[in-house]
Amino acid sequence: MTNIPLSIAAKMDEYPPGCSVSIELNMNTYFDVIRGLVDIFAKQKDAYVFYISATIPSNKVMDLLELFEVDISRIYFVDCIAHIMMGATRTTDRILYVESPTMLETIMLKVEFLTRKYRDKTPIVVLDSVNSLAIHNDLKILSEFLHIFVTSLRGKGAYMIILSLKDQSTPEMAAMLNLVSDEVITVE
């Protein structure tokens, strides 16, 4: 295991409930993110992590993460990519569906419900990632989802993660991006 895990947890922990951040990385550094959020921070901060799946669908996030030994039993995801890659569900109550990377409303109700279900522990709500919502959105709907959904996860305390991949992204997100975080950490 890199140290990458160990600093984006360290990272995190320097912030307050209620803020957001971006993390842009490349796919040598993907796994290695998501492990230092959803295991160690999460673990951390004795957090439910509430993960949008638009890049992998989640059973295979899932099964990934428990082949690496990650404690799954605190994290929650909406899994917008799924039905588009035709089958590739599973029944759990650990996974709410989305017809579409393109629904961005019933993602953002998605995860209003996960808040309020369990509201018993902070939110930590992982973005999986802008860029595949962007492939699938125009840059000015999506942008204006971002805005609402990130005011409404500050009200509630949850800790906002964006993920990007850099090679893939573009000045106009990364401007959308600068807008709607209080930080932006670079991951390489």
Second form
Amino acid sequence: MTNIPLSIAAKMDEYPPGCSVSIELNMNTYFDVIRGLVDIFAKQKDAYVFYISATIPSNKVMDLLELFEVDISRIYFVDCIAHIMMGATRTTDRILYVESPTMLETIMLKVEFLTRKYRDKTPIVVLDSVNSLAIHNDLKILSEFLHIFVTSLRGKGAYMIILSLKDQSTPEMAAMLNLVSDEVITVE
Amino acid sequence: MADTYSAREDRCVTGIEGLDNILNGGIPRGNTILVTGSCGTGKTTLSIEFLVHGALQGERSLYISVTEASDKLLKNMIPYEFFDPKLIEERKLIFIDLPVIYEKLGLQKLDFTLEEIQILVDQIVKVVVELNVKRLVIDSITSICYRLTTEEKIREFILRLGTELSDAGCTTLLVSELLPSAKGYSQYGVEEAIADGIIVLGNLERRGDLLRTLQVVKMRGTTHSRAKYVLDLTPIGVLLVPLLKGGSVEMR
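What would the structure be for the form predicted together with its partner chain, given that what you showed me was the form predicted on its own?
What follows is the whole complex; the chain from before opens it.
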């Protein structure tokens, strides 16, 4: 059986900084892919991870990562789902909250803040997930957002990784991801 | 990015990277700029950051507070990571409360005459020249204009002030307060016509989300973007990204 975390990290290692990669996955491989990215790949590159959580509140992602003994000291979250779920939020420097996933500019601003504040290492920006953002935004503004966001991150030499749940994707969404990504990786 | 522009002596590099990009390198030196918007849009924060960056670059910077006592203002200021308290100790960054100047000049009436306006302008310019101030913020010009009562007096005040400060090589931000329902860019309509530039800060409501925006609608002496940007006020300063185009209803 393939070790998904190791293989996704190895695959990502083929790309240079400043690239944009979309990863199509399913619910069975979801957490393995995240581990591969934020634990193995980030460690290999000695990089910071700026994790945009639009699917699961960052609290939960942090809890899960800690459960699997992943070192979260290099991970910072931009959480755009916790507020609209009216759940309890955690006050920590590791999490920047965006009031709603419709505030796409604010997501860019929070990542901009992190890339400026933590300049000493390569940034890996993980967007989890484009499908969740598509629930709250129409595809036109989402495409515009991704185009500007990805282009800006390329200029900063960041790795941009866009997660996409295959079961929830549409042909339009796939076309959009093709447009903004250097490569689309499918994890079965 | 700001360093790229620092060699350009004709520009006053604001130090706010996004704004310097919008302005093609900064504000043309000596310009008088109206920074206008309704409450909570970030006018004072942006203006203070402009001064702090100036002071850090060795340019003496002066903030004239008209309504709020400057010690209270400093207490509530965003704790900038780049702020150095020595700037105040070494008088690179100076805060003055205008009511203190009013008192010294004996300007106690609510309605200034043209002569009193000249006295006030002379006093501000005197401070700027004596202290070799290169960056000035008056917060707010609206509160001063409240005491000028006629368009003629407001025109006289801003025109004289702008000309004399420009001659002194001082780049000035005049903070202007607007009601959210206002149609122009200034409370009295005169300020916007005389200023060399206008930076509008606003609140944009889009599907229940409230975004802070910035737009440079006028800037003499430089080409500039006239697009609208979304801004965030952070401990590392004002950050700007382009406003995504979508159906939106604006309120200022």
